[in-house]
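In structure tokens, one chain follows: the form predicted alone.
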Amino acid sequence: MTKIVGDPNYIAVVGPVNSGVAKAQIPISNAAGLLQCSPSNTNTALTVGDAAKALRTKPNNYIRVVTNDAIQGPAAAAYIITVLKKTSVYIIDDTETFGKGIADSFEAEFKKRGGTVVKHDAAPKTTQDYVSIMTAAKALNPQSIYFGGVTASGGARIALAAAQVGLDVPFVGPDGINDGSGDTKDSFLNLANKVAKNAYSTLAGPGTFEGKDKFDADYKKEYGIDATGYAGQGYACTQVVLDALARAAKTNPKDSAALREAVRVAGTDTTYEYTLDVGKVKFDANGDTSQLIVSIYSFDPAAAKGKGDWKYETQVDAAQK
């Protein structure tokens, strides 16, 4: 960021991904005054509260497209409680920016909804012995486990340790395990396997929209792949970026640096409803997007050539409650 930054030929960044990189990239393009569109982002740090404004010290510069985890975490909750029927659950998260946060988030709403948290366990992605973890979990009888975090700092271990003692109930975990099929490698559900039978995920964005079916077709035409996880959200972002740099640049800034500052002010216009991929969206002071939905996702065993992917289940709008 610091690079990209430095550079006056960049007006405008798409990303990132992780919610930790983006701790640490938004001082850096706030400063800048450097429009930053996140496809993905949904710790609620980085846009609410006084931990959000320390990272700013300019205007804001920060959009994204995704809800935040103060809608996802509950959403996910509410779906344990109401669709699964399970009414206890062990928590244990990577400690992680997003994984504690939509971990605590997630812990909250359970308990408001009357459930039981047998036990809130903390596993930094160094963990080397998830057995035994797991081993005193199972010793507590939940009857289900949340998992904060993403695949690569100990979703799918943990999934696998719980299997191993078996502790075989609905494993659920936010984005970070909607990473991909059975058959895209190092991926939750390529890692887990046939563990992955009671695996849920959620993502913080629309999973269906107008128009996605052709989207599909199209992303697979041109990469070889399918489209996965974010890949609509950030379709949607370039759409930001394309779109505010268009009202930018009616203003006929004299340079560079007055670009910047253009599609910064147009990108983050409180006002402005944008029409992209996933709807019409708009986005407030903070830079939180108006489109509260998050989407439910299971395991089908017979997606992806036998190797198993994520199915869509369902999608909860917070805004019409």
Second form
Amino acid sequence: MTKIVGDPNYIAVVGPVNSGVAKAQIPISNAAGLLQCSPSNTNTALTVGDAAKALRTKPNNYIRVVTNDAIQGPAAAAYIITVLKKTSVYIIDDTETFGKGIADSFEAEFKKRGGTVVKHDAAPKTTQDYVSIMTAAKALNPQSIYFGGVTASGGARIALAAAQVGLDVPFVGPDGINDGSGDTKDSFLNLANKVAKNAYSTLAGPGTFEGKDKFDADYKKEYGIDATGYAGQGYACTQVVLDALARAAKTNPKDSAALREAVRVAGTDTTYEYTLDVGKVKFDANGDTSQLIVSIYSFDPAAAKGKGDWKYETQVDAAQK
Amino acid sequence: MTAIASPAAQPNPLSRGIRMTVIAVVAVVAYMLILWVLLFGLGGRTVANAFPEALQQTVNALSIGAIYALIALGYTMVYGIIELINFAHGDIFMLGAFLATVFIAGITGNNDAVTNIPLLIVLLLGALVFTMPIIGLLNVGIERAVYRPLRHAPRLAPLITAVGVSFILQNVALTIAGSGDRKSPQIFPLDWTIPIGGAQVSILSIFIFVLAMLLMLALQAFVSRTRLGRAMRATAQDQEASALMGVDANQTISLTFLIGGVLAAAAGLVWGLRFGFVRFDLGFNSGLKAFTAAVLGGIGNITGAVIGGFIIGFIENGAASLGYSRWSEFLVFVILTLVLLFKPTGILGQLTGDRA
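I would like to compare: after the form predicted alone, may I see the structure of the form predicted together with the partner chain?
After this comes the whole thing, all chains and molecules, with the earlier chain placed first.
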């Protein structure tokens, strides 16, 4: 990021993918006044509260087209209670910024809705023996499991261990495990394919939008792989940047530094309504989107030519509560 | 000088063996009972529910402990004979896990459980016969190529080199296998369990424990009863004097690395069977825990490494059982620190001159 802000040819950045990376990047891009649009950062502390303020020394430069974990975690809790009709849950997070954050917001909502949290345990990604942890979980008789984290920090390992001890209940996780079909290298479904029949995941954005079929087909044609997870959001961010650039150009900035600042101002304009592939969107002063939609996915073992894939189930719109 | 434990030198090895076994059984039962009490005391279980859970967790602890013990043996034997902390040993274990995975997945072609018992046995034996010599010889090769030229160099040189070898092995695995988890076929059917006292003890756990025990007993017999084993003990005690007595030090040291690699390969196989994944940095954490186990038991001491491995397994399991998984590593290292503070030689170790 330091290299990018130092090069006047860069006027905006699409990314990053991970919240932890954003936490490190925002102070640098903010000081340089470089517009950043993330397609997938969902950590609440990046935009809201004192932690977010601490990342910024100058006016806001960071926006994101997905909603945050304060919306994503509770959506999963609502789905487990109202649709899956499970009233108790065992929560395990990976102790990291994203995983713990979303597990906490999930827990609060689950309790608020009258559900029972039998235990909220945490296991860092260096944990060796998940079987012992799942043995303890099974003894508590939860009706469901919620995992706060990503595949690389143990998502699939926990699902495998749960199967090993015979804990056969819905396994629900955030966008961190919605990372591609069973055919995608390193994905949750690829690793936990055999035991994923009861798995659910969420995405902090609309799982379907107008023209999604065409988008998916075009994506496949262009890149040769299936559009997964936040591909639509990545495209939306690019639309945001191009839109901001077009409006910035109208102000006739005199040099590249002025152009960069004009793009930042246009991009973070809280009054402007963008028309993106995922719908009509405004960004608030923190950089969060007005679109409070979380999509729920279940496992479809027949998809992706029998390798299994996430199947869009429904979406929860927190704006329409 | 550190001596590899020499039970043959004890007045009566058989009675010592029986005594050790009794102590081990008492310790395991004590752990189970304490866990039982803690589970209904702190964990909010009912007295009746807590018992099968405590039993189940004790079985889990024996499985992970057996894996740590197998790896720890490689650390302790190498330290015992050339006083080198072989930091690459964890990665040798990781490569063993990968090789076993490649072998089994290559034959079965999928990740399904194998319910055909003869086929399962053939697969397991095949995986052992395939991985053990390769990993063992790789370990010998590393010693020959890298550590031997540095044998008389200052102590720090081989130590740093071992760290370097560890990075090389990790990056080889990273390059070939990529950075994510890799599926490891779990060929033991999950529903193969034996009901004991309300718990479901999986055949896999029994297999892991029995395999580890057989290998450890074979090692003990080898070190204490054979000519080569005696040469190992002699070299460990005094390399120069044993060389004067006609013991080939290079051959003996190679043998030590071979055995360490073979045991690590077996640990790698059972790791994949139990946890269903392997990854390139697996050796780092497992290696660190196993090294801790070796130090805890008294580095250089074979029995100590086994005891240390099980202790680490039980500590981790205890933390996980009571819902404090995030503290398990903290606990392991606190206990290590305490042991080193109050008994710097470890549980069974002897005082050594200087440590690298």
